[in-house]
Every structure is written in structure tokens, then in C-alpha cells.
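Only one chain comes next, encoded as C-alpha cells, the form predicted alone.
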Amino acid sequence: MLEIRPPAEADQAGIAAVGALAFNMEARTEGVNFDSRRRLCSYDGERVVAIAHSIGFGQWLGGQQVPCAGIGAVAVLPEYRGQGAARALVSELLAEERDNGVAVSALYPANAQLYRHLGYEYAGLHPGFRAPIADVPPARAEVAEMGGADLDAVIACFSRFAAAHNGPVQPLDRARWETDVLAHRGEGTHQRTVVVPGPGDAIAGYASYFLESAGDRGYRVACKHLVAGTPAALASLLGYFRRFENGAAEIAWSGPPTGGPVGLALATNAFALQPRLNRWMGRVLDVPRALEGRGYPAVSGEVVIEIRDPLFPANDGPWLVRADGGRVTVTPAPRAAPLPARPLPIGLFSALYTGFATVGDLVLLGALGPADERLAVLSALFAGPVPWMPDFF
């Protein structure tokens, strides 16, 4: 029987070499990183058979940052898949961080149907965009390379333009931007960060990008993250980027599914501008705490639910959910309260809490009733932006 258990500094290489096999890439043990995630690994004997780590975020839902798991490197080695260490290594993972206050989870699947078992369903998107260079409009640019006294600015942007979405993850670990955000080992050349300059020591905006080959068309510039605060912020990267007109073919960026300002900025056409959709995949880990967490728009009213999580049987509930002004209460069901026709499934509930899914997604899926009482108050609860994120992990 297999062990689970946190590594030791011994377990480096054994670590690389399973996450090696598994993604079809270099094993290099400085990538295995003790300090920002927590890590737990599967053993047979001392043996390192399967890994998974959890990387602390802030998932922007509502204006406000409810603490979430963004579960990341899931694998097992060949001989040891199909019997369920995948399955076990990340339930004990997201147990230890439901334990310490952790209220959500997401991640982005190899295997949905192994994550669905977990709790999860599709909860959001990343997408991507492409379009020519040249349908960049050219403006002045107010724009400078990021100096090291800059992140403190980038993150304060980061988050004011977060707040305005449902998805992105903030992580919590500082030295993470530097490392993962802004920057990341194997993508494109020329990796850096530019900031728009804003009033005192604020950055307006600020765009991460490396230049990765486009084929015969030459090079593209592709954005990590391309942030505007204001409208001459994002004429400045805009017009930065324009700049590139005689070398590169295409800009990409990652922007709300809409394409988001800088979609409206460009002289392009739907031909042109060509949209990547991946989906990432959300779980609450407490009921309780999830809803209170999170902002919402301003309704009044209040519902009960009943949740079935066989993994954390705690969130059944029922639960009393109370709203009243863009934030809700919830409080265990008085006994006298009548309770829903059915339970919503744990993945089910979690697609509609960040907003992906809606009530009239559940009734045709068949989780609500086309005339449950409680729909006109949950789809008020949890309208806003489709959410998305910009990061992948």
C-alpha cells in the first residue's frame, strides 16, 4: 500500500524524475520548490511513485479575494496508474488545505473525469487571443522597462484590475511573480516586463511578454499579462507594441473572453482575431466560508441549499444563505426551514459559485427544477462577468 506524505530535500530528484516522465520534459531538480507550495508525494517503500503540489492564491470573485488551492504538477508513474494514487494523493491534499482555511480550489485538468470524482467541474476559462501587428493602433508610448523597485506597483495594478473580474489568481507568495508570473522557463525568448508609469509611485499598466516563433510569418509578441488601468495606459503598451510592426506578425495576449479592451482597440476583423478558449476546472472546499468570501452584486434575499460532497460531507448542510448588499451570511439550516428538492452536487455548485454555469444550466442538467423558488434569488447571487483567468499553473 502506498504512503502519502510530505517530501524531504532527499526526494528532489525522485520528484523531478516522476514529473519528468510524466510531462515529457527535462527533469530538473531546482525546479522542485519547497518554499511557495505545499507538496505531497506518494511512496512505495522510499520510493517516489506520484506527486502533486498546491500553490496558495487569492481567486478574485466579486471584487474580493477568497483564498484559494491551485492544484498543479498531478502524477503518477506508469506502473503505478489506474489504481487510484492520483485520486488519494490530491483528496489528502485538499483535505490539509480545507483544514487550513482554505475556501476554493482550481486547476487546470489532465484528466477531468479523475477531478470530477474529486468535486470539480468546469469553472472558468483562460483564453487567448491573436491578431496582426499591424491592426495595433501606433501611439505615443509612455512605457519603461520594470526595475526591481517595481513589484510592489505591478501587484498593487494587478489586483485593481482583478477586482474588476471573476477568476484571476493572486498568488500569496511574492517571490511567485517574479518566478512564475512575470516570467517562466521555457517560454519564447526575450522574456520582460514594461510598466506604464501612473501618479507618485503607481504603475497605470504594466505588459509581461517573451517572442516566440509564428512559423513562416517570423515571431509573435505573446503577453503573460498585458494590464491597463487607465485609457493612457493602454494607449502606451498599445503603441509599444506597435512598434514591433517590422519584425513580428502577430500580438497575443490573454484578456476577458470578450477580448476585453484591447480586442476593441484593434483595427481588426473576426478573421483576424483568432480566440483560444481552454477551460479551467473550480471545487469549494467549505461551503460556509466560499460564500461569505466572495463579493456580489447587491441582492437581498435569502435561500436555502443542500449540497452532496462525498469527499467533505461537512458542506452538505443544509445551509441558510443570507444576502443583503453585495455580501451574504450563512448559517446551518433551522430544522423547521423546508428543504430543496434535491442536493446540488458539489461540482455543479462550485461551476455556478464562480459564476461559469448558471441556474438555467443546472435545470437543464437537471441539478434544479425548472420551478424551484430559489432560482430567481441564485441567479441574481451569482450574475457577473464570465470568469476567466489570465495565468496558467
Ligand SMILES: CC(C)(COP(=O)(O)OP(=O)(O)OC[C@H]1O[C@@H](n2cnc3c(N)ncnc32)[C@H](O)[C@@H]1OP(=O)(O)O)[C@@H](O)C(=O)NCCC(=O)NCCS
Second form
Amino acid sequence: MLEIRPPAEADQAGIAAVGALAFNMEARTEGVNFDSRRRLCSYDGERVVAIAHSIGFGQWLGGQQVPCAGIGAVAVLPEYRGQGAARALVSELLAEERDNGVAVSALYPANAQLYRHLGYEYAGLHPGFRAPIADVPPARAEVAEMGGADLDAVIACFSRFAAAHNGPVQPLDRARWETDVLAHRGEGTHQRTVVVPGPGDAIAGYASYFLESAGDRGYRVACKHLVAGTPAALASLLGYFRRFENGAAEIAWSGPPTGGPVGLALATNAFALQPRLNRWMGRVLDVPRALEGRGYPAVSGEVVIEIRDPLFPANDGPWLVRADGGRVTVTPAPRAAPLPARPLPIGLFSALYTGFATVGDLVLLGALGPADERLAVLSALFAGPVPWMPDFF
Ligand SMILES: CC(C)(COP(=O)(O)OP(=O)(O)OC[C@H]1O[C@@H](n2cnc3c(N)ncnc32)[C@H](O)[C@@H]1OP(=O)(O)O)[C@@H](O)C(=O)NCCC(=O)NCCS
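The form predicted alone done, now the form predicted together with the named molecule:
Entire complex below, previous chain first.
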């Protein structure tokens, strides 16, 4: 029988060993235990045999930041796999995060089945694009290398950008920007962040990038974030990257699934732009908190929803969801309220919640009836751009 508990300082090497074997990495202990991640381990006696952690994010949905647990580094020693260790450990971590007031969770699944059992469903995209660097429009580049004092302005620039999208996450802990979000050692070479100065102390745009091999064709400039808040900032950043044309073969960036303004600004012919899509999974941890925490289009209406959440039955409801001009309140449905024909499984509800699944998708999957009177209100509430995020964690 394994015991689940937060690790002690002495467990750093054990945690590093489990992670290194699972992800075929070198075992590194620095930062393993005492940064801002919430970490739980499973122990066989004193030995660490399974690990998982949660990163505190705000996830942008409808212009609001919803408290989000980013689950990562889920790993079990091979001898202990297939016995429910991961399932028990992640369940416990999610329960703790829910008790802490965290409303939603997101993760990149190596194994979707494991997470579906825990109530997750595919809920957004991690799009990447590559294009020939010679297709980037030349322009005068008003760009400077980021200084230490620029970090708050960079974070503010990202928040303004992310507020117009569904799905992007940003760490609540400022220190994670330097260790994880912005290009850092361990990914590619020559990690750098450059900024386009904005009015006053503000920053109008920034790009955080590294260089990586593009095989026979030389190297590629890979942007982790390429964020422009004004037309001038977009032109400057693109003009800056165009100056790599004598060495680099390609530019790569993560942006909305359409390719966004960067894709539209390039002179790229049809198949020369190569898109690549990974999907992340999402899970609503606390139904009323999540519904009241995100933003919506200016919709008014009322629906009763009932959820089936075996892990957190407190989510089941039924809930009365009232929208008034896009402001949503959630209360337990009065006993007399007519109940929907069938409860929504928490996973598909989570996919609807981020706007990744449409009500039409849920009808075809049998989770909503084709004549359900709630379809129009649900569809209007969760309408919006396809959810995506630039970050991988
Ligand atoms: C993925 C991993 C964490 C699973 O750990 P585990 O303890 O073996 O998983 P569990 O026994 O708790 O399995 C939970 C559920 O997921 C399913 N599952 C687990 N691994 C699976 C696999 N490789 N393929 C399909 N389903 C799988 C199990 O069938 C089980 O479902 P069930 O309860 O209906 O039987 C483990 O295999 C591992 O460490 N892999 C290497 C690292 C990795 O890929 N981590 C994932 C990062 S997101």
C-alpha cells in the first residue's frame, strides 16, 4: 500500500530519479522541491515511487483569469505502474487544489486515458507554426534586449494580449517567468528576450526566443512568445527577425490556431507555412467557482445544468446558471426546477467550458439531446475564439 504525502527536503534525489527515468532525462535535483510548485509523492516505505506537481496559473477565459492548476511531471517508477498509483496521486493533488480554491486544471497528457478517468477532456490547442524566414516582411526594428527591470512590463503586455484569447495560462508566481515562460537554458541555444518599448514604462510587444537546429537547412529562430500589442510593435518584431535571414532558414512561433496576425503578415505561399497542433486537456475542479470566474459574451438567460463528477460529487448540482449581460451567477437549482434529461459528464462539460467543444459536438457525442431547450443559451455563453495557449508545461 503506497502512502501519499508532500515530500521532505531529503527526498529531492528520489524525486529527481523517478522523473529522470520516466522522461529519459538527466537526474537534476536543483529546484526539484522548494520552488512554488505544489508537489505530492507516493511512497513505498521511505522510497519515492511516484511524483506529480501542480503549478499555480491564471487561465484566461473570456477576458478573466481563472485560478488554474497546471499538472505536470506525473511519473511512476516502472515497477509500480499499472496498479493505480498515478490515478491515486493525481486525484489527491486535485482534491488539495480544489480545497485551495483552484477552479480549473490543465495539462499536456502523455496518456489521455489516465486523465479521462480523472475527469479531464481535450479542451484546447498548443499550435505551432513554421515559415521561411525570407517571408517575414522587412521593417525598421525598434527593438532592445530585455533588461531585468522590464519583467513587470512584459508580464503586463502578455496579460493584455491573453485577455483577448481563450486558454492562455500565466504563472501566478512572478519568478516562473524567468525560469519557465521566457526562453531559458535547457531549450535550444542563445535564449534571448527582446522588447519593443511602448509609451512611458510600458512595453508594446516582446519576443522570447532561442535558436535550434533546422537539420540540413541550418538553424531556426524559435519564438516561445511572440507578442505584439500594436501594429508598430508587430512590424518591429517581424523586422527584427527578418534580419536573421542570412543565417536562419525558418522562424517558428506559437500563436492562435489561425496563425494570428503574424501568419497574416508573412508573404508565405500556401504549403510553405507548416502548422503543428498539440492538444491540452482541461478539467473543471469546482463548477460554480469556474462558471462564475470566467468571462462571457454579453448573453442573458437561464439554464439548469447537472454534472456527473465521480471524483468530486459536490460538483454534480443541479445548478441554476443565470447570465445577465454576460455576468454569471450559479446557485443550487430549486427543487421544483425541471431537471435536464441527462447529466453532463465532467470531462465534456470541461471541454464546453473552455469553448473547445461546441454544443453541436456534445449533441453528436450523445451528451446533450438534439431538442434540448438549453442549446441556444449554452452555445451563446461559451462562444468565442478556439482555446489555445502558447506555453507548454
Ligand atoms: C503514465 C504513468 C504516469 C501512469 O502511471 P500508472 O501508475 O501506471 O497509472 P495507473 O495505474 O494509475 O492508471 C490509471 C488509469 O490510466 C490507464 N493507463 C495508465 N497507463 C496507461 C497506458 N500507458 N495506456 C493506456 N492506459 C493507461 C490505466 O488503464 C488506468 O485506467 P483504469 O483505472 O481504468 O485501469 C506511468 O506509466 C509513467 O510514469 N509513464 C512515464 C511518464 C509519463 O508518460 N508521464 C505522463 C506525463 S503527463
